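Only one chain is given next, in structure tokens, and it is the form predicted on its own.
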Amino acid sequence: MKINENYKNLNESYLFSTISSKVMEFLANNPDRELIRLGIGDVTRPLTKSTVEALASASCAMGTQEDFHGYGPEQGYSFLREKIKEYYLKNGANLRIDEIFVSDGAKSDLGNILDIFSTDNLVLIPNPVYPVYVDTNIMAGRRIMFLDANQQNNFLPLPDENLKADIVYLCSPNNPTGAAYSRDDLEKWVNWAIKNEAVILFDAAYECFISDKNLPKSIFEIEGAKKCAIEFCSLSKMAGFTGTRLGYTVVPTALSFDNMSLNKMWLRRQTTKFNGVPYIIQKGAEAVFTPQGQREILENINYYKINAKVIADTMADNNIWHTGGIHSPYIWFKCPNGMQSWEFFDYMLNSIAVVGTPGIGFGSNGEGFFRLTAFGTYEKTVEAMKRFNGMLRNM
């Protein structure tokens, strides 16, 4: 028996468990002390009451024998389905149906998706950028090459002619950054894969946060990127189901390599490791795209984008370099004072009991930044801010 290797060259920890071990310390230390918590991106508004009903409903019907569901669709009911494709045509994105696949999350089917993929394929992925991209690549052993996103690029690094892979990640509105592309960028993105024969593994899991139109929602706004994109969405913060986990992911039948199409490929993958998403949560996630439903998760999201507007007001008026905020619920900011991004944690914690996190845990290029999160709550977010401004002051 052999082991995978490849876990050898995995970070000791995730990012959040470090995180949580050194809160959890500080807790032990400082009992007294009320911590706000403006790090990790789980939602703190409740689901909404269209959402409550249908999951009430959904459940009261598994209890009867005309209405109870067994094992369902691996790629998702077609009435939730249905709902995606008209959500994606509102978007001017026109999807079939059979292109939709729903999952327990984007977190999930971006790791997922490389069983299609042979492990000899060069990919490309952004410094900084979320976890998830760079560790699942490790442990399948490919090769990974990075792509600078700095301040001189507003951490939206663009190709060019000289840049060669063959998968490449991009998140729009980006974690941690919170910084957008534009339709031009994305253009320029679609043009590189399609010339490189390159898949991009577009991650829109912020979408619902974009409010200018001329910033694209889905990549596949985009002429020509059914040719050479797969997109992974998330309803855990459009909707606040980080806790009822319910995404999914678009994978074109145009999309082929070597007369093989990655539609039936996934799809063969998914009816054999995935055994689909419950049905109550569908039925959740159905009224999520209802009118109604769309309404009322806009209240949540304009909520957190208020959140943002305070952060990002408070590093406006202490001259701090920062980004996100605006189309995202994360704030990106340079660290005080030249501080390194442990550094400043450790400081933010001690002095404050604020929580953020560092932003060299999203890569080398996140040395010396910072992230803040929307989703706590209004109060708490004016009381962090008021704690930050003091505590320049004392610096």
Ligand code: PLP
The other form holds:
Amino acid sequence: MKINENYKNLNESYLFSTISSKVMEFLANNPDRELIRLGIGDVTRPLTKSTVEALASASCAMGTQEDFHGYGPEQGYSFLREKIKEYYLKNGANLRIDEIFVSDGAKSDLGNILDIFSTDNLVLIPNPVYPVYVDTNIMAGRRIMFLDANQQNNFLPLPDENLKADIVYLCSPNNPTGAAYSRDDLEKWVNWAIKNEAVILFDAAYECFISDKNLPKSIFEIEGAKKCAIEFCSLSKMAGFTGTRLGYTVVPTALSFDNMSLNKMWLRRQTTKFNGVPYIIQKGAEAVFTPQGQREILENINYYKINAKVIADTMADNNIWHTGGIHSPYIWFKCPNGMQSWEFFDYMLNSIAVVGTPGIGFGSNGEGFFRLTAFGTYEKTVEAMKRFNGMLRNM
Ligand code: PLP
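Can I get the form predicted in complex with this ligand as well, since the one above is the form predicted on its own?
Below is the entire complex, every chain and molecule, led by the chain shown above.
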């Protein structure tokens, strides 16, 4: 028996365990200080009324002879895929139902999609980045090349004509930087991918935070994208489904390489290895896409966006270089006084008892940067920024 040796190449992920042990030590030494956590990457607002009612009514239906549901279609029930299709159409992206695959979340699909690609591909991954892209490719033994995202390119790297790769990951609005690509920028990526016969894996997990009509929410708003892109999306951040679990992946039927349709390959992969998302959860998701459901989730998204603005405004008022916070729940900023990421983490924790995430945890280009999130309460976010201003005055 031989193990997958590639697992030996994975870096131990110390980021969140180190944060948690530093926080525990701080609390043990400072039992009277009130800690504010702005490192949270998970939603905190509860599910909306429409969703909860739909989940409850679907649960009851499962206990009746007429409405019991066993195995469902692996790609998702058509009642939900129809709703997702309508949602895309509102943004000008016209999808076919058979291009939409419902799953238990974007993370699973981002990892699983690699099943349909040869391990002999050069993968291009921005740095800093959501760590899942890197680790899933290391597990499969693929060659990875990093693409510099930095202050000079506003953490939105673009391709140049010398750039060569087979698979590229783009995440917009981005985790961790909160930066969002413009339509022009995505057009550059789509043109590059078509010219280089490459595939773009587009992570749109935070699309719901975009309110500017000029910014694309989906890569399929860009002409030609159906020939070169797969999109991953999720109800996690949009509707508070991080614990409920539901996402969807769009694999266009026009996407084909070596005379093989990637849509058919993904369908084959899913019908072989996946048995679908529970009926109850899909009914909850259907409610998210009704007009009432959309109004309700918007209230929660706007709540987070107000928090994001409080943080971004604080950075702007203090002339701290930052991205994000407008079309994203994340604010990414340069650590004051040229501090390194961990140095600033310790400084902020000890001086004002506020916790964030050191940028270095997302890749080497994150060194000297820091991520705060808008997923806390409004009151705590305001209080944290009051303390932040005080900290800067004393620095
Ligand atoms: N993609 C990005 C960029 C994320 O930040 C996250 C979660 O934080 C995910 C995907 C995972 O989403 P899901 O909860 O649908 O698995």
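This one's a predicted model, so the numbers in the text were calculated from it and none came from an experiment. Under this definition, the rigid core comprises the largest set of C-alpha atoms superposing within 1.5 Å between the forms. Positions refer to the first chain, counted from 1.
K.L.:
Any chance the CA of H69 moves 2 angstroms or more between these two forms, core superposed?
P.N.:
Where the cores coincide, H69 shows only a C-alpha shift between these two forms that is less than 2 Å.
K.L.:
Examine S59 after superposing the rigid core and state whether its CA is displaced by 2 Å or more between these two forms.
P.N.:
After core superposition, the C-alpha of S59 moves less than 2 Å between these two forms.
K.L.:
Superposing on the rigid core, do we see a C-alpha displacement of 2 Å or more at I360 between these two forms?
P.N.:
No, shifts by less than 2 Å.
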